[in-house]
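Form predicted on its own, single chain, as structure tokens, below.
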Amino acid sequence: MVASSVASVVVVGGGIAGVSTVTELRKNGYAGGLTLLTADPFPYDRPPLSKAYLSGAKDLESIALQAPEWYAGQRIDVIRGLAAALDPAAGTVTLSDGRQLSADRIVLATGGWPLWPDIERVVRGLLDRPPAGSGIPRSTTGIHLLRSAEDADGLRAVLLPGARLLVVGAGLIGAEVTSTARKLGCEVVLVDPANPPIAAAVGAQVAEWLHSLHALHGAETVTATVEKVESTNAGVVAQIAGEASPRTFDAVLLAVGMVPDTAMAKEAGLDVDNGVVVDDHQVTSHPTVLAVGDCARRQGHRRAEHWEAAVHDGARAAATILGVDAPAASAPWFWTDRYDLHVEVVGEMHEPEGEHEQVVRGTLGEPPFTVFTLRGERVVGAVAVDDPKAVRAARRMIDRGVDVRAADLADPSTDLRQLLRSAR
């Protein structure tokens, strides 16, 4: 058992960070108290909120992250409630019900809002953003938000065959709920300004493949931006820019982005910028207080939003509370389903210009294959659909900074585990 001097842990936020974090608390010897703070009924993961809990396939139940004897049996205490200030010189959270839990260390999981598009007109009421987990619905006036639960039983009330459903932002979500919706029989147009959307995360050829299976299943795909929603006893009416008239749809979904919620942490008087700042042991600038997931950012680095930088900021966390030595950083990995089709994404990928070089293994278009970008010969970031063992293969070439020949990785003869043996 690994000895703390902590006596009692906090941790505000049920999400994959929050929980991570108590997990590898308990995994790894904590033996003093802990609090999971969570606004939801109980902790669940979110990425089956847009494909699989969406579609009905999974209730909630299904998705939770831990079963509710794990906490018991781990001394746990879940705590259901909204997190509304911060004391860190006193070690006190208060609750939006007056109740107040005390610490020795605080760490903030608070993760993000969605991020609401400059569209004229889009509804006032859902300005204010109210909680998951408030009773306020979110979606009451046919302008939706995908960011929990609740709005996803919302979405998904109205995803009936037929039903006219306009996605305004093609990133993953947007895709994924697109894909989900057509699924269901539903009528969906979606519009990005980006053309294609998501060429950063995953290279533009595989963007500008990847966004061209929309229409491939019956989506109607529009490049450009929406400059008016307005909700009407008709449906939703929204002018697309470039457009002669304006349409109408039974239903929006606004999915742009997200923004961390970092609002209680800069009322406390931490620093925020783009995220609660932390170092690279995920201490904020008080040194009792910790910040995991989507609402922090490790100074010095870009935000990370995807599940596993989560579930690492969580380890880190725990590390820290504990005193021993954090984890071995790996290469950032997140991963996306659509129309029936796993992508992977390890590393970063870069365009092919100056020393960057981008080899497809197999044949583009065609799953399952996989397009790796190299620096010389090292790799440093893979796209796969449906090569789950080549992006594996992938990571383990970033982590350990092998060189590989760019012949090699195209051959899909190549076994890639022995590729990387050989290169030891």
Ligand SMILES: Cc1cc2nc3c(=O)[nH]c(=O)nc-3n(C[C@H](O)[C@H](O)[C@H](O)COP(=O)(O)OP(=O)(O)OC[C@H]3O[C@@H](n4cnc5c(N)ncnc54)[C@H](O)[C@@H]3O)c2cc1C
Given for the second form:
Amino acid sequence: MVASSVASVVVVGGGIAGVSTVTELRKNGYAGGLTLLTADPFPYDRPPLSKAYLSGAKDLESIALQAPEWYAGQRIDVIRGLAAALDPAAGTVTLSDGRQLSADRIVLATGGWPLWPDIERVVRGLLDRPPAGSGIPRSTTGIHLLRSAEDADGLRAVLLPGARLLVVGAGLIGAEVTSTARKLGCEVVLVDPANPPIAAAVGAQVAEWLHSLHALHGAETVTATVEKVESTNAGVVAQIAGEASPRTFDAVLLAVGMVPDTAMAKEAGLDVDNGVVVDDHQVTSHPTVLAVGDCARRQGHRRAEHWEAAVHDGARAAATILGVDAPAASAPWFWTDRYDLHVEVVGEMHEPEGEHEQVVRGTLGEPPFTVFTLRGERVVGAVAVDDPKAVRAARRMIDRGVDVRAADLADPSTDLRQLLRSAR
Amino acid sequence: MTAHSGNGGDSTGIRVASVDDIPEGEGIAISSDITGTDDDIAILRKEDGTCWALNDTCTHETASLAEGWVEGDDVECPLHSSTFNLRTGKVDGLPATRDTVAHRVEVRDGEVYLFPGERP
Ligand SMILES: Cc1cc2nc3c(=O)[nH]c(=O)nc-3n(C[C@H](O)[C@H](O)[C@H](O)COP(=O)(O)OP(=O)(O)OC[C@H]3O[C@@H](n4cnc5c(N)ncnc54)[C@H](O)[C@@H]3O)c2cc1C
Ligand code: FES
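Next up, the form predicted in complex with the named molecule, please; the one we just looked at was the form predicted on its own.
Below: every chain and molecule of the assembly, starting with the one above.
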């Protein structure tokens, strides 16, 4: 058991970052008081909200992050409620219903909200950012956002066969919803000004191929911006730039990115700059407050908006509270799914420029295949489609900084594990 | 090959593969038709050459652990990277939260014998 001088911890937010924090604290011997405050009915996982949960293949219970009895077994007090104010000096969190929690350390794990796009709109009754778990539906007018299970429920209700759906934004979530909606028999128009979208995350070649899958699966893709969205009695009327007349849809999903939920931190006087600013130990500008996951940004780093980054933040925060070394860092990794393809990305997918070179293992567009980015003889990134072993090998190559030859990577008959072994 | 219940009694186990058919660090899936169990069973070979067996379906979603990455005493799920201990089936790391089942394996004369339902 680790002897920590911290007697009590309150974690605000029951997403993967908050749950990882409490999981890691207990796993590593923290014996003090532990409270997890969550605005949701219970802590659940978000990635299925655009995939199996949205399609109806999974229900809310089956995407719980931990079984309900697990929290009791670990002596974690799960409180349902919405934190309204934070006082770092006093070590208190005040809930919207007036209840107050106090602790030696407070961990902010409040996640984020879908970004509101810069579209001229007439949206009756739709609030920009209703509080999570407030029960206020965000989708009363046929215009949807997607971050919570409530949001997914609202969207799922309209994804009936033949329904006309406009998806604004072809990033990871927009693309996943397009794929799910096509599976459900909806007519989908996917609009994004970038061509191809997500090139920065997966490299232009793979991005182009992934984007082309939408048309192949019967979704219409338009490279443009959406200028206006208006809820009318006949449906949602949208004006796409460059088109002569507006089109009418049954529903619109706005999926143009997310903004970190930092309002309470800012109000409390913590440093906020595109996320609650934290140091390498997840500590904010006040020593008793830590921040993890999508709401936080490590100074000198870009803010990550992926599941595993939130897990790592939670592990680092737990280590900080316990006063032990943080687990070793690993190259950033995320996955996304569309049209029954599993796409994984590790490291950085630099475009070939100067010292960077891209190498395809297999045939691009014929899964399984992997595209590696090399800088000299070092792998710096990889994107794999249905090729989990290659991406796991790539991650280790990046983490261990091993030298490899492009020709070896490109040859599907080369055993990547052997390459790793021989480089040890 | 005939199906065995594998519970107790059968001291020979079920011959499921030649050890050379499983590259070190990789796995193969044995159908439940052969193992007589509810789930398919993954035979996983560590880098030290030893063989281990776990229920093949990841307890998170439906990934096959035989497709996973074996390293040290663990196998990493090919979909979302939860890891399972080869000896105990214990999961370490979200998103999977439930342990899986480990089964006893023996290698004799280069052949892998599986004892479904028996703990390693
Ligand atoms: C639809 C969707 C699909 C995704 N798919 C993938 C994927 O395939 N792969 C991948 O790597 N990543 C994916 N992501 C991203 C990933 O889910 C996020 O990076 C991750 O959820 C971040 O975790 P978090 O705990 O920081 O924030 P969140 O998951 O947003 O959790 C924050 C929690 O805090 C609660 N909260 C907020 N404010 C308060 C308050 N004041 N009081 C109490 N509670 C509060 C919220 O209700 C919420 O439960 C997806 C995200 C979404 C939305
Ligand atoms: S299916 Fe194994 S971790 Fe998700």
